[in-house]
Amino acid sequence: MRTRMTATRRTAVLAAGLGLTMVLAACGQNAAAPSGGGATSAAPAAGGVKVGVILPETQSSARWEGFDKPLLTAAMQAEGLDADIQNAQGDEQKFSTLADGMISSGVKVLVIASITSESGAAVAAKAKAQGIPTIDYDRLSLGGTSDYYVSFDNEKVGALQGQGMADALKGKQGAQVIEIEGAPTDNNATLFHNGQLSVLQPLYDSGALKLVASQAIPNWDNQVGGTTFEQLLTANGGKVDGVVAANDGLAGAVITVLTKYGLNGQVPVTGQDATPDGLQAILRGDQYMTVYKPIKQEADAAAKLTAALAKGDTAAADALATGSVDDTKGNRQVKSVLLTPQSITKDSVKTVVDEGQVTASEICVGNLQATCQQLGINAG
C-alpha cells in the first residue's frame, strides 16, 4: 500500500508525566500453554537415539514451554527418538551447563534455540568440537557453527506486521507510528523489523505515516517494554495512532499503557505468535493482528532433520533443508528449513482454532463468547 492518503484526526490524550509505574503482572506474560492439537506432552521412546533440546526462556512468551516442548516432544518420540528437552530461563550461563550436560551424556544431535547469539555460537562450538551436530531451532545464532537451521521465514513475519499496520492505517494521512521491537542480542528481532520496514519504510518516506520512535526492548522484556511505550507515548505528546509491537507479550504491554489513557481499541497494535492472550485481544479489537507461526509444523521439522542427522545421513537432512539463511557475522550461509508465517485478523481467528495451536475454551471466556460465536469458534 504505497498510494497517498487522506487527512486524519489524531488521537490524543492529556499528555501524562513520565511516573511510570505500572502494574504489567496481567499481561507481562502470556497465558499459559494450550492442550489442543497434539500438543499434548509424550514420554520420550524408550530405547530411542538420545537428542538434545535446550529452549530459551519462558517470561517474554508462552510458546517455549506452551507449545513448543510439548510438540517437540511428540514429534521427537515419533521419530523414534529419546529427547531430552530443558529451557535456560533466560540464564546464559544455565544455557551453557544444560549443553554441556547433554553433550557429556552423548547425545547424538543438540537443538538449541538460542538466548543471544554468542551463547548459541559457543555452545555450536562446543558440540562441533565433540562431533556432534548442531540445529539453531528458531533462532539462527550469528557467527555460529550449527550445521542447520530450522524456523519461519522471519523477514516474511515482519512484513505481515508491517503489511497490517498499512492496512489499519490506510486512509490516515501522516498516522504517528511508534515501534516496541524485540531484543538487539536476539537475530530474529532484527529480520522482524527489516522485514516491517519492507512495507512501512516507503510510507515513512513518502509521509503517509510518520515514524515517533522505534526501540529495542533488551530480553524481549514485557514490562520494560510497556514502561518504555509509556515514556515515548508521553514524550509525544501522549498521540499515537498504530503501535507496532514485535509480538503479543510486547502487544500486551501496549496495550495496558493505552487502556490507562483511554486508547485501548482505537490505536491498532500488531503482535506476533498468536498466544491465547493476543487472540483474546483481537476478539476484544485492542489488537488489530497477529501472525500464526503454526509451532507444530517447526517442531516436526526439526525432529525430522534431529532424526536424519542421528543416523548420520547427510543426504536426507540436506533434502529437507532446501532453503538457505545468511548468517552475516559468520560470513556464511546455513542450510535452512523456512515455514509460512501466517497473519491473523479478527476475521481469521478461527483459522487458528481449527489447526489446534489453541483451543476455543481458552479464549472464548467471558463475554467474548458472543464474539466466538459470530465468528464460528465454537469449544464444541
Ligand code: GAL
Second form
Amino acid sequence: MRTRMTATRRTAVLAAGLGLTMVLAACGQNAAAPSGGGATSAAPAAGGVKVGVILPETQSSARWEGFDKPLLTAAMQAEGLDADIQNAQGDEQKFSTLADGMISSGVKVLVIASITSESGAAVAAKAKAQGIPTIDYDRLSLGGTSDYYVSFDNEKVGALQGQGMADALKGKQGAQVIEIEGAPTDNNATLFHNGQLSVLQPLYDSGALKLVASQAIPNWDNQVGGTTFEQLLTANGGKVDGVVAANDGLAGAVITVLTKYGLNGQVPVTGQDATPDGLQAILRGDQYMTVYKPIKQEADAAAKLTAALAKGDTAAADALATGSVDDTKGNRQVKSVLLTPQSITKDSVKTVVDEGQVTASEICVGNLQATCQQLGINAG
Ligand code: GAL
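Form predicted alone already given; the form predicted together with the ligand follows:
After this comes the whole thing, all chains and molecules, with the earlier chain placed first.
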C-alpha cells in the first residue's frame, strides 16, 4: 500500500438558468459520489439520523471496548447522529449479521472495523447495493468498496515500534530479536510489520541485530501469542535480547513468558495502543515502549465523515479526507484521513494521562504509585 497525499479540491459551482438555481458539487480528483445519493442544496440536517458502527472484536486489544466504543459514542452524539455501535466479538458471521440488521433498520451510513478484508468487503458491497455509503474505520478492507478510510498512519506505527527496538538494543551488537506480529488477516498488521522492517531490516542485514524468528498470530490471539513466543524462545535455547510485539495485548503475553523465565525487565518488548495494562508494564520496566494512537481523534474524524455522508454532502466528506491510500488488492485509491501516532516510553507515559485516554488511577496501582509520583503523573 502506498500512502499518497492528494489535495482534494472541491469547488461548489452555482449555476442559474431558467429561473432555477442549482448547487452542483463539482468533484475534484478521486471524488466519488457516495452511494447514498449526491449532494443537494437542501440537504437534511444529520441530527438524529440513524447510523451503524461495527467494531471487530474485544480479545485482541482493550482499545475497542475501552477507547473506541465510548469515544465513538460521544463523537457520534456530538454530530447529532443516532449511532448503533456493536462489537462482532471476532466472529465474522456475527459481523455480517450485525450489518444485515443495521442495513434493514435503515442506517444512512455504515462504519466498519473489519475482522478480515474479505468479510469487510462483503459487508461494504451489501451496504452499497442498498445505497448506503460505508467507511472503513481503523482497518482498510482490501478489495472492498468503502467510500472512505479513517485510521492512523499504520506504517508509521510500525516504524515507531522498530525504532523503539533499535533504541533499546543500541550498542548490543548481534542482539537476538523475536518478532510476534498481528493477524495476517488484518491489513494493519502487514503495515505495522512493513514499518518495523523499514528500521530493523538494515540492522538485520548489517548484523547489528539478529532476527531469530518472526511469527504472525491469527486473530491477534494473545494466548496463542504467548505460547508461540515460548516455543520460539525455547527453540532458541532460552535466549532472546528483544521482542517486537505488535500490540500491548501480545506484549503482555510475551512478558508473562519472560517473567516465567526471570527475563522480564531485561528483555525490551514493544507494543501498541497505550492500554492501561501496557502502560503499567512500561512503568514496571517490563515493556520498553508502546504506540499511542489518540483514539478520540480517530473517533471524531469518523463521526464528522459519517455526518457529512448522512447528509449526502460529498463536498464536506471529501474536504475531510486529506489524503488517499492504495488498495493494492482492489487496485483503487481510497480517500482517507490518516492520523499521527506517537511513541511512548516510561518518560512520556504522562502524555497519555494528560490527554485523557487513560486515567492515573487506571495505571498508578499498587507499588506503581511511587513511580507515577516520580514521573509527575498525578492520581486522578
Ligand atoms: C489493529 C489495530 C491496533 C491493534 C490491533 C488489535 O488493527 O489498529 O490498534 O491493537 O488491531 O486489535
